[in-house]
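Below sits a lone chain in structure tokens, taken as the form predicted on its own.
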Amino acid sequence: MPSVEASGLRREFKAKDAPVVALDGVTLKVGQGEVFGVLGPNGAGKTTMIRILSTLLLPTGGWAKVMGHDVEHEPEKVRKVINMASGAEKAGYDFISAKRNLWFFSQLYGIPSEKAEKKIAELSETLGLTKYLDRKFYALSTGYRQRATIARAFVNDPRVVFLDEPTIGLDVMTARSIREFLQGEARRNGRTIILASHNMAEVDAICDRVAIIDKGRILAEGTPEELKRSLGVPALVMEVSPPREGFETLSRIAGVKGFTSSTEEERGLCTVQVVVENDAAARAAEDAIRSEGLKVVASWRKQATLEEVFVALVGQGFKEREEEGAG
């Protein structure tokens, strides 16, 4: 039995002009002990999906089950076997200690005090939080508040944990520590972890399988390596001078699936990454840049990333997709 299963999951929100479709027929299966990534730009539908699976939001179509329980018709049974955390939420009560925060949340699940204290100590030791347990929550750094938030998500010994951008805004070492903890919980304790993120490196590093989502639809699903291999040849990277915005001519070249660009103000360069089908398309892309009077300072080929998979599917990167949505 899958830990999490959904079929044709749909969610619409009422709006003044027309309904807004946040999820549009999502179907997936996630196995026990699996770290499953849901990767997409802001507004893609990741958070809506997490909220439905964790019983905080009802679907307007389709169905979903967690540990065999229907999220719409058996929410109480679902809530007993899950927990969740978000990097964007207010993680606790400011004027009580981190330990008392964790104890309070453990009591919401009816965990006996002695068992709760033992679990809090165990989680704190693993997450490097022990020395900070007696500090008021407001006095903790962002990194340690987030460690406490992650501990809270595991305090009831859940079978399925939903995490929405759990390492957003954290320093590299804290984020790495949290990722290692999540992997350990899945491997040692067989927990299913569903991780919604737009951090491609994070998803690539810890997820067994990944679903790429945009505009409420799953565009591709597989292991990170399977998704990257699907592109075939390595991507083309060019450093272009002078920097500018707009490289739409690239999208009209045969064999170019899409591109992203970013400007490095200090170096006075623009880095353009092009997803190509073959070597001929890569050469044509370089020629097109030069034909516009720009200088290709350097160019090289590199193995595809998950963002390049996304680019191949929709023709633009996460940043461009988010800017398009904001406009």
Contents of the next structure:
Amino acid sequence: MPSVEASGLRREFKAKDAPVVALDGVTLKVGQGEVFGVLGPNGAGKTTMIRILSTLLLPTGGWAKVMGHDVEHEPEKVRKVINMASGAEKAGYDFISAKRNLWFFSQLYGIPSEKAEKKIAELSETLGLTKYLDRKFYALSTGYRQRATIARAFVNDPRVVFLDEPTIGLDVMTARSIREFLQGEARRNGRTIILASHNMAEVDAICDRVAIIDKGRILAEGTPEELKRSLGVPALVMEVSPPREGFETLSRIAGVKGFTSSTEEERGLCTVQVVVENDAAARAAEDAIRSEGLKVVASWRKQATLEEVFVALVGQGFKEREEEGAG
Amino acid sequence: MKARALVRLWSIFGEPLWIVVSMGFPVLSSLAFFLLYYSMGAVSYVGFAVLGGVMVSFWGNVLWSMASQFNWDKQEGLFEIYLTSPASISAILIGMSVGGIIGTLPSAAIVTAFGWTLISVLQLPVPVVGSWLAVALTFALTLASLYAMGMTLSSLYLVYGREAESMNNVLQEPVSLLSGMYFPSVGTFSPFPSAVQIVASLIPLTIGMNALRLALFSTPGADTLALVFPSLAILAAMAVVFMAVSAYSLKALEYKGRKDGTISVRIR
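Moving on from the form predicted on its own, kindly provide the form predicted together with the partner chain as a structure.
Once more the chain from above appears, this time first in line as the rest of the complex follows.
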């Protein structure tokens, strides 16, 4: 039995002009002990998916099950086996200590106090929180507050944990220790972790499988390696001078799947990254830039990352997609 | 339930400024009415001022720490932690009420001690309590119905966003006035016309305050328990009705929130 299963999952939100489709026919299966990444730009539908699977939101179409229980009709059964945490939540009462907060949240699951205290000590040790347990919640730094949030999400020994951007805004070291913790929980304790993120490096580093989502649809699914291999050849990176906006000519070249660009004002150039199907397309892309009177200061080929996979699927990077959505 | 009660207590006593505010303000407002009655020569009414100070502490706790709590929890992402857990939301609210009552008792005790000291120092007539059982029952049922009303408000406030705070401000003073916190607002001595008295009677605090005044300041020798019995029955009924309404509205609002996607509203 898959830990999480969904078929044709759909969610519309009412809006003034027309309903907004946040999730559009998502189908997936996640096995026990898997770290499953849901990767997409802001507004892609990741949080909506997490909220439906964690019983906070009803689907308007399709169905989803967690540990065999229907999220729409059996929320009470689902809630006994899950937990969730979000990088955006505050997740604790300010004027009580981190330890008391964790104990309180463990009581929502009816865990005997002694067992809960042992679990809190164990989680705190692994997450490097022990020294700060007696501090009031408001006095914890963002990093330690987030460690406490993650500890809270595991305090009831959940079978499935939903995490929405759990390392957002954290320093590199804290983010890394949280990632190691998550991997350990999946490997050692067989917990299924569904991780929604727009941090591609994070998803690449810890997820066994990844679903790339955009405009409410899953565009591709597989292991990070499978997804990257699907691109075929390495991406082309060019540093172009003088900097400018708009490289639409690239998208008209046969074999170019998509591109992103960013301006570096200080260096007076633009970095253009082009996802290509073959080497000929890479050469044509470089020629096209030169033919527009721009100077290619440097160019190289780059091993594919999940970002290029997204660009290949959508034709744009996360940044451009989010700007388009905001516009 | 027990855990939520403890969180309430830890929060109340973990915030020094809140201790000062919750204990100091009722003493001051009680003192104002005490001195007013004293300067008017209405010395038999000074007890009303002390009782008002005691009950205003609980009313403040119901409004600001019960009714608004889920709304604040919702704003900060804590309410969704409750919802995704198997815990009963009604049990959480009951825990919050128990914690709130215990946490407010010191404030009530301070007002009582302050009032008692003033009465002794000024050598005013001390009320003779006919039946402490009647007083205890009335006090307990008043709090039960008051906090049950807080539970209902807490669930209804989930519909609101930040307007919940304004709703509290809108309710605070009118309810204090109508319920007769410092003077009888229903009955023979009420300054209000009967239509206003009928509206005031729908508030559990009005019935409770009236019954407490009867229990505490009735004529010596009167059968106090019999006097307050109708009020006790009404208060018990109100407590049951408010708790049922709260449980129903929580279920309904949870379903509505899941359907409309309004459960998560965060400030961060």
